[in-house]
Each structure stands twice: as structure tokens, then as C-alpha cells.
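Presented as C-alpha cells, the chain that follows is alone, the form predicted alone.
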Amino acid sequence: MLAPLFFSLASRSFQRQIAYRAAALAGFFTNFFFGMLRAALLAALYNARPEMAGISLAGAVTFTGLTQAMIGVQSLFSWYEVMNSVYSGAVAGDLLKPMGYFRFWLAQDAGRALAQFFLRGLPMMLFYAIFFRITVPQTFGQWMAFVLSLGLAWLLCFAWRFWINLAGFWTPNALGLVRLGFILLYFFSGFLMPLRFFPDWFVQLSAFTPFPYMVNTVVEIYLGVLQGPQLLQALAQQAFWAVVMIGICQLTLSAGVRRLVILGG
């Protein structure tokens, strides 16, 4: 019964989404842009030499504009639903429908994703093909990875933006702490350059975290550099990592449920 409701609530997400096409359309060529500057950052940091780290500069261009694509995706930069949801005062009607809060969001989620898949993250790497020589997965194996990849990182990510926006039970302005969740994520989850690039200790502290398995993990699995045993072992760590911060999403709301009904929300 709860299947039909989700993928209704999913479709109906998407179609929401591909109806501002306009903004769809203004944020890609932003993504794109700022894909182009990030891309010549790291052409310069090349200066010439054929790979860093196990990445090529092929792979290295090809990196900025996958982690750009998963912007939108992912939605890297802003999640404020939860959030905004508890301030309002619409978390009572929601708390009272047929499906668990946690699983209504993730459905509306899905079909953001979805959407701007098409709108932002597809278009995204076509344009990178036409502009860049890119690296593409050389078989269907990390093909299928890739993308199982991606649906486990951005169920991960799913749960740490809905996670971070849970604060707003407990504080009349949880703005601050929700974007330092996202500054978190930028740092850690290797958006900004690829883990490989820092140093040993930063990379070992980044593993302790559910972070590099949201960004870093699904563009190394696209670029062919995770292979055998480690892709395998990469794959069961974002599974991991999406199993604990499900139940630790689920724990928290549960406390911030009764907190909303002891206060007479």
C-alpha cells in the first residue's frame, strides 16, 4: 500500500521541478560556468604533468564536472525542507499522514533528484563531452556501479541534509547549524578536489565520516580508479554509512516528535 503512495508522491515532486524549467536552465549554465573555472584550476595545478595521485588530468577535468552534476542531485549547496516544515507548523499535518515522516521527505526527495538529473546533471556532462576530453566507465560493470553508486550516495546525502535539518525541533533558528552541515560536507566529502590530492591524515580522518561516501567514492568509481575488492568495499561502506544515518535520522526525529507534543505543538 506505501509503494504507490511514494512513487506518487515521487512523481509529483518531479513534475514540480521540470515545471521551472527557466531556473532549471539559469542554475545549469551557473553550474557550468563555475565547472569551466574550477576546471582550469586544476589544469593549472597539473602544469603539464600526465596524472597526480592516480588521476589523470583527463579525469581530473572530468571530476569538476561530475561533482557539478551532482549539485542538483545531490543538492549539494541548500536543503532547507525539514526545516522550514517545523517553523511553519506543517510538520503536524505531515506527522498525520499515511507514511512515515522520514519516508514522506525521501519520496518528495526522490523525485527532485530525479528531475534535476535530467535538467542539470545529464546535460551537465554532455556539455562537459562537447567542451572538454573527458573520461567516461569503459564497461557495462562500472557502468552498473556507477549508478548504484550514485543511488546509494545520494540516499546518504538524503539522510544528512534531513538530519541536520532536525535541529530546528530543538532551536527557533537552526539556519546556522544547518549550513555548517553543508560546510562539513563540502570539505570532507572531496566537492572541492579529490581526496587523493590532501594529505594522508586528512584523507584517514575523512574515512571516519559518512562524508566521502556522498561525493568522492561515486566519482572514483566513474573514473575507474576503485576496481575489484575496493570498489566492492566502497560500495558495502555507502551502504554502511546510509543503514547508520537512517537510524540515526530516525532516533532523532522520534526525540524531536516528543519535544514538538510535550511544548503542544
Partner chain sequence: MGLYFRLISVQIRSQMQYRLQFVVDMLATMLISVASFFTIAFVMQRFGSVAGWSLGEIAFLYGMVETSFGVMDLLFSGFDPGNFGRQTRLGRFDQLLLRPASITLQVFGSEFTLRRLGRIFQGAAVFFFAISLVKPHWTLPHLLFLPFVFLSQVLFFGGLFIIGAALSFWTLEALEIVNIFTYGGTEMMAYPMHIYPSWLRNFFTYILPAIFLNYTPAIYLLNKPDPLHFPAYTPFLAPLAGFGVFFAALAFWNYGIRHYQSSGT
The other form holds:
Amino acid sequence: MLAPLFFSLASRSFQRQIAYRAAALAGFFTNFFFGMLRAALLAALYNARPEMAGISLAGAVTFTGLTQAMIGVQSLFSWYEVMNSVYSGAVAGDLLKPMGYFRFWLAQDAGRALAQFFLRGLPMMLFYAIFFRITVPQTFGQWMAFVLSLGLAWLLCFAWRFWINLAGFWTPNALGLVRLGFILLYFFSGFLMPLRFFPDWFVQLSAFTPFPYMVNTVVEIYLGVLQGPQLLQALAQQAFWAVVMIGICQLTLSAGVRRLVILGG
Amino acid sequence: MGLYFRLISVQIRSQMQYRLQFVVDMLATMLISVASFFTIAFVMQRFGSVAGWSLGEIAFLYGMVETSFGVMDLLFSGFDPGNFGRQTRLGRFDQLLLRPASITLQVFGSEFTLRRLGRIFQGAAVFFFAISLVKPHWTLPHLLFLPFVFLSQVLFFGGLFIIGAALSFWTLEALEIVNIFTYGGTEMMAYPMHIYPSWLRNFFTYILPAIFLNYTPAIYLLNKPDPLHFPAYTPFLAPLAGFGVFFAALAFWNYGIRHYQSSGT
Amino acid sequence: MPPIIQVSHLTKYFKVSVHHRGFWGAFRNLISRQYRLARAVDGITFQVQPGELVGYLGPNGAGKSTTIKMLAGLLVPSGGEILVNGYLPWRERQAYVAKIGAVFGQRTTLWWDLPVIESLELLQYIYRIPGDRFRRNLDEFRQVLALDSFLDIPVRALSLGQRMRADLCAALLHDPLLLFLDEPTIGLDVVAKERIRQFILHINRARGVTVLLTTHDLSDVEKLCERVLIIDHGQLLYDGELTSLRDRFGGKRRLLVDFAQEYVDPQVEGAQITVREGSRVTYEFERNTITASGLISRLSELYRIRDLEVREPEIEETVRRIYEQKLLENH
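Taking the form predicted alone as the starting point, write out the structure of the form predicted together with its partner chain.
Expanding to the full complex; the earlier chain stays at the top.
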């Protein structure tokens, strides 16, 4: 019953994204430029080594392309929309909509992510294929696992972004806190470098957080580093964290809404 | 100058009214830089060096750029392209035009974002970490040259901010391109430039002289071999490049103001 | 005395990009961008004498703000001439703006996080106002604008009305000869509007400051201006006294009456019934047929009235009537 509403929200958000063509184009070139710098750095680090921690140089270069492509799709660095809607007061109207507040934003983020996939994600991989030697998944099954993993990563990453934005319900100066939330993601997700390159203690530490499942897992599945049972386990962990994170979001949200109602916005 | 200090003191007092927010923001700014540096430090433990440069030498490049960019970011906050563009759309620039004082001076005095101190502290810490690792045998000329390199970098980045602010008179959408040169420039200059593909390096040598601001001076200061075979005087071009970009930017800025006054927004 | 504002054949064109709408339109925007030339101000000529208080009217998007921005030196004209107070506003900016004041609608010139008084002191420094003159002016404005209750409060915490008062004070501390006001009463309640109007009259009468104000609130104009300029689509439609504007183009006034009981057909001579909802009846009448008080006394002889209200025609309607009557041709 609610599906049409979900799709209409997603489609409107998709169109909004498409409308900002110059911004998307500029964003794409910025992402690609940074990707080139990161690829050059990795090439210099490899310095004629054939591989490191199970990742070839071509794999490492592909890693930079994939992560740069995910910046837009996952909105890895910034997303303050829920916080801003609390501050602008738009939240009051949105809470009355005939669908949950989380789903309301999930629908819009789905449209946003899909638009960014076409505007910045896919072109990034195409550019990488032209400028660099990159690797692609070898089997149909691996492609399917990658797509599934990317979808789960998006859901989990959205839930994280949504959750840190909820700080806006508690304080009028939540910007710094939300920013801190993005820094954690930036550091622990394996965005900067494949987590396999980090010291073991760091990898073990980050495995207790939801962050590796937002970026690193997707990359490792794409590169074929994870196979068979390991791959299935990784997907299961992604799904587990997505469910946990969504649950935390709903609990926090209802507390936030209670607070908003008591304080009268 | 009296006016400048009065305007700055207003900005500082304003930010001190939101002390908690200031601390959180500064921490966030600092943590982003810390996360990037720790990542490269961790990864270098595995790989050993970046194309012949040790961790201490990389940290030297990194610390220099982070500190000078941080100082610039503080002094030139008023020109921060994205923010300046938004403020201009809101009519703030018109307000400055209505006051009988130099426009450029007023823009310098319109922001002084103290949280950028976080980046300066972090950059300085990395710089001194680098010195402790590298233990360079500096003589008086080296020590006299160092502040000039630093000042040149500040002016260079400041020039880029001014160019970005001037561009925002035409378009806000394409501003992310400016990020390629500012934020991309710092990222790039934090590593030895010979790791980049030659066309990219040539652009940042002959079009935008970024290479002369950190890399070639570091070759002299750290006594590294120069795989690019620049002439022996090249390290000392830093002030020329820094001041050159800065004054070219001021000229473009004045041109931008004339455009703004003939087109509005 | 020579005019303080001289504007002749002033024009301003803008390039406007054309956007396509809808889903496929978004894709088309991605590929191509088209421009058209918009004439915001299209050849206007007028003069203002020192000490005048002139209302500059017109519907939204008529070119009011563009004109004011050119007069204040923020925009360079595409054509025509402007001479204000002996200056070309945009060319000799610093010298020129030292002698004018401007308040643009809801945008404050004050520093958001500073107490009002500190903003004013900073402006004293910027405009190099001598100490005794600053204190004298401040004392006067404090009284007339009743600033004392919020001088020590940061601007961000002020109400809209308080902020407008503080901004007016800020715009006048340096004794400008000329004051530009863009929508000075927009968004304010009745009491705040009245206070602002009183102050504008005060500085015009007592200090001889020439005032040019834009508004689309006709009651601002009625209470303040003897002379009005009306602009639409970038062209000057009317330049003259307010009273004659009223008489010639005022359009129908309306009387909203709430009767004490429901009458079957409460007709009255000189006015037509346009709306009837139970005991509430709306009449329309021409100003040169009957006055409002005449109509009210006729009605109260015939019926029992609980409440009533006179509505003046909207400025949009007046402008439309001027346009329809092709005033352009004989002006």
C-alpha cells in the first residue's frame, strides 16, 4: 500500500539530483581527481611489488575508483538533511506523513543514491577503465554478491547517517557532532586505504564497529578477496549491522520525537 | 589595518559565545587530519616507503602543507569560496559594498574561523614529528629559507581561495572545481610530486606552480635526490610562485567584483 | 537647488537561463542551457529634490530593487545615466556611500552575534563619525526609536521590528543626505510598522534627509509619501502626487460590513453588493461617487451594523488599472 508513496518520494528525489547537473559534473571531476592522486600514491607504495595482503596493484587502483565512486552514492562525507529539517521545522509536517519518518527519508535517499550512481558512480568506473588497468568481478555470482553487498552497505550507511542526524532533536548545535560521526566513518570504514593494509589490532578494532561493512566489505567482495564461506559471512555481517542500526535509529527516533513533542518543537 | 583588527575581534568574540560548539568543531577539524595522517603512517609500516621517501620525509611534506593550509584557512576564511558564494547570494556582499571601506579588507575581516586552529595544531605536530624522525642537518640558510617557504604556501593557498571567491560571482555550481585545486592541491602536495603521472605533474608545474611550493623546497631542505632533474635554483622559486599566484588572484578578484556589479546575482 | 537624484533613460538587462521542467527536462538541462535577456529596468527617467520623501512602487519583479541597487551603487547600469548627490554611484563607491544610508528589507547590516551598541560603535569607526556627533545622533535615535531596551542584546536575539529599528539607526548615524529603504515594513506587525513610519517621517521632516522607499504596502505610502513613482515591467507608469493617483486610478474601494442581523437584500445607493455570506456583506464603491463615511452613514440609517471595515484597493490592482488605461501613451 505504501509502495507507491515510497517510489514517488524516491523518484522526486532522483529528479532533484538530476537537476543539479553542473554540481554533479563538478563533483564527479573532483572525485576523479582525488582518485588519481590516491591511485598514484598506491602505485608508489607498491613500488613494483606484485601484491600486498592479497590485493594486486590493479586491485588497489580499482579500490580507489570504487571508493571514489561510493562517495556520491553513499554520501560518505556529508549529509545533514534530517538535522536541517529539524532546525527548519519541516520535521513537524514530515512526521505527520502516512509513512514512518525513517522510511520517508529512506525513500528519498534511495532516489538520491540512484541518481548519484548514474551521475557519479558509474561514470567513475568507466573513467577508471579508460585511464587505468582495473579489475572486474570474474563470475556472475561475484557480480551478484557485489550488487547485494553494495545495497546492504547503502542501507547500513544510510542508517548511520540518519542516526547521527538525530542529534538535531537534542541540541541546536548538532553540526559538530554529526561531523564527528562522519569522521568515524571516514577513518574506520576502509575508505582511505583497504583495511587489510592496516595493523592487525586496528582491523580487529574496526570489526567491532559497523563502519567496515559500509565500504571495505563491498570493495573486498568486488576485488574477489572474499570467497565462499567468507563472502557469505561478510554479507551476513552487513545484514546484521543494517538490522541493528535500523533498530537503533527507530528507538532513538521515538525518543527524539517524544522530546520534540514535550518541548513543542 | 585598525579596521581589520576590529573586525577580526568581532569574529573571535562571536565564536567564543558558542564555546562548546567551537571545541567540538575544532576537534572534528583536527580529527579529520589526524585520521588521514595515521592512515598513511599505518600503511607505510607495511610498505616501507613512498617512492624512496621515508615516513619522516613524507611527514615533513605533509606537516608543512597542513600547517600552511591551516593558517591560510584561518586568515582567508572570509574568502572560503563555498561560504563566500552563499553569503553573497544572501546579500552580504552588498552590505560590504555599502560601507565606505576597502572591499578586500572587509572580506578579510568578515570571517575568522577559529576551529581551523585544529588543523594548524595537527599540522605542526606532524611537522615536529617529521623533524624528530629525519633529524635534518640544517645550517643558517636552511633555517632562514624555511619561513619563506611557509609564507609562500600560505599566499599560494590564499590566492586559490580568492580565485574561488571571485569565481562564485559567476557560478556557485562549478565551485567544486576550485576544491580540486585547494583541497586537491594540499592532498597532492603532501606527497613527493614525482609519484604522479607526468601530465598531471606538468599541469601543477607550468599552469599552477604547486610543485615549487613544497616539493622542490623539501628536496633542498631534506637533501633528497631530484628524479625530475630541475635546475639547481628551483627550490628557491617558492616565494616567486607564492607571491605570483597571490597577486594574480587579487587582480582576478577585482575583475570579479566588476562583473558582480554589472550582473548582480 | 539641483536635484539630489537625477536618473535618465536608465536601463538594466540581465541574462537569465531557461530551465526545462520535469524528469526529461532535467536531462535536457544537463545537456544544453539557453539564455534570454530580461529587461529589469527599461528606460526610466526621474528626478528627486533634496528633502523629498518618495515612494517607489510596483508589483514584485517590477524592477524596484534593481533600480534601488543601481542608485546605491551596487549595480552598474546597462544604459542611461545616474547622478546622485553629484556622484556616479558605482564609480566613486567609497566616497559616495559615506554620504548615503540604506536598509534593504530583512537583511541586517549589523553583526549577528554582537550586542547592538557594539555594532553601532563599529560603524562609528568605519564611517569615521566624530565622537560628539555620534553621541548626539545616538541619543536622539535612542529616544525616537526606543532602542534602550535592547541596545545590549545580540542582534540574533532581536525581533524583526527591533532589528529594523536598530538597522535604521545604523543607517543614519553618519548623517547621510539620502536614505534608501527597500521594504522597510515587510513582515512587521501594525504597531511596529507605525513606529517605523513615524521615524521615517521624523528624519525626513526634522533632519531634511531625502528618502526613497520601495514597498508594496500601500498604507506605507499613504502615511509617508506625497509623491509616488510606479514601475511595472521595468517602465515608469506614473510619477506624481499620491492624491491624484488615487483620484484617477484608485479603483473601487470596498466596505466589509457585518450586520447585527441577516437582511434579505441590504441595498444602498452608490454601492454594489459583491459578496454575501449570511450577515457579512461586501460592498464596492467608487471614490468619486461617494465617500466611505457617507456610505457608512447611509447604511447605518437603514440597517443595524455590528462591525465594519474599509478596504483600499491593492497596489497591484491600481497598477493594473493604470496599465489597462494605457497611461503610458499620455505620460
